[in-house]
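One chain comes next, on its own, written as structure tokens: the form predicted alone.
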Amino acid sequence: MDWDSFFTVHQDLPREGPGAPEDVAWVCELAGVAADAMVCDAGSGPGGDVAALLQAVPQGRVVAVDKYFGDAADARFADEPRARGISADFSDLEALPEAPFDLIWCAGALYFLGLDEGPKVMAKALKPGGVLAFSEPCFFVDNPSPEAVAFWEDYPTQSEPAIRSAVEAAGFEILGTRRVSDAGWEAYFQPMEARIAVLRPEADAKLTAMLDLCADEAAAWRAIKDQTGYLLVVARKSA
């Protein structure tokens, strides 16, 4: 991975993964998240979901944690006293001074820890009865095409029943699931494609390769979106 080129493409994008404010609202309503809840946005990117989380907890607080984009999230909400962003690895959320949390929101990032370990790690940073909401790569059909399998590269993508079983085995009760919508995916891809168009005329060979890679990702998803995507999972930690 040419990280310099990656960050050139992704600089100043509004979000680092698929999602929409409607997802946040659905999760918080389903989970009955209190207005004064303490929330962690784990793997927040530049804070694309922070505004929706703040709206969902009007007397609460939101901590956005991202290894690469935490400072960007902090700058984005510099004038919002109820939010802060930090550049840190979200594998140790329990060490944050705001922990334990009422809600951990983890959009398109739990896979960095894996489905076997991720929920267990998050459980350590949740209050008893706290809620974990995360989006996980999922196959929507029994026999996904080679293209759908390849989309997730080497990640061990599973079906919804297998995802539910793994979360329950980590000590959670499933409150609900739903697919991240096409609109949520386009909210990620369309700004990135606009950025690609701006950069391409002056791009050198390395950057051109990254631009092609990012453009190919969007095209690949649009071709196989009926077979695979993100499953949004809402689960309550056992008391």
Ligand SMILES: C[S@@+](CC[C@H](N)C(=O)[O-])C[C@H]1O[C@@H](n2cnc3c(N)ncnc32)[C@H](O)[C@@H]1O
Given for the second form:
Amino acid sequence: MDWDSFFTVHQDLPREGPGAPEDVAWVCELAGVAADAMVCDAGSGPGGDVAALLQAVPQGRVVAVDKYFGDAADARFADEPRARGISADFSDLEALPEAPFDLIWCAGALYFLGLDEGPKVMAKALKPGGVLAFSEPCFFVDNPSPEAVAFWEDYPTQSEPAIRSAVEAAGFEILGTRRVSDAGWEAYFQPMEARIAVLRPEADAKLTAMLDLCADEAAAWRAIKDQTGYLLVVARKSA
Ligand SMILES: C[S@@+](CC[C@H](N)C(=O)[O-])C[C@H]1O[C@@H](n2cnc3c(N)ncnc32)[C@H](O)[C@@H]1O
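Alt. form predicted in complex with the ligand, vs. the form predicted alone above:
The complete assembly is shown below, putting the previous chain first.
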């Protein structure tokens, strides 16, 4: 991966993966998250979901943790005393002074740990009865096309029943699931495509290759979105 070109495209985007404020509101209502809850946005990117999380917990706090974009999230919410961002690894959330959490929100990032490990790692930083909400690559059809399989490259993407089983095996009760909407995907892709259009006229060969890769990702998703996408999973840790 040409990381310099990657960050040239991705720096300052409003979000780094699909999602929408409606997803946050749905999760918090379903889970009965308290108004004064302590929340972690794990793999927050630049904090695209932090405003919706703050709205869902009007007396609570939100810590946005991201390996590469935590500082950007912190700067974005510099005037908000109920939120902070840190650049850190989310496999050690229990070490944060705000832990344990009532809610860990993890949009499009748990898959970096994998379905076997991810829920167990997050459980360590949750209060008993705390809630993990995450969006996970999922096949929505029994026989996805080669294009749909290729979309996730080497990630062992699964069906909803298999995802549920893995989460339950980690000691969670599933409260509900739903697909991340097309609007959520477009909220990620459209600002990225606007950035690509600005960068392309002056791009050198390396950057052009990255612009093509990013543009291809959006086009590929639009072609296979009925077969695969993100499943939003809401699960309560055993008390
Ligand atoms: C697909 S993006 C989603 C970002 C954000 N949740 C959103 O929806 O805009 C995945 C994010 O996970 C972060 N990430 C990956 N592995 C991580 C780790 N081990 N610890 C913290 N952040 C990580 C990446 O930096 C990236 O911002």
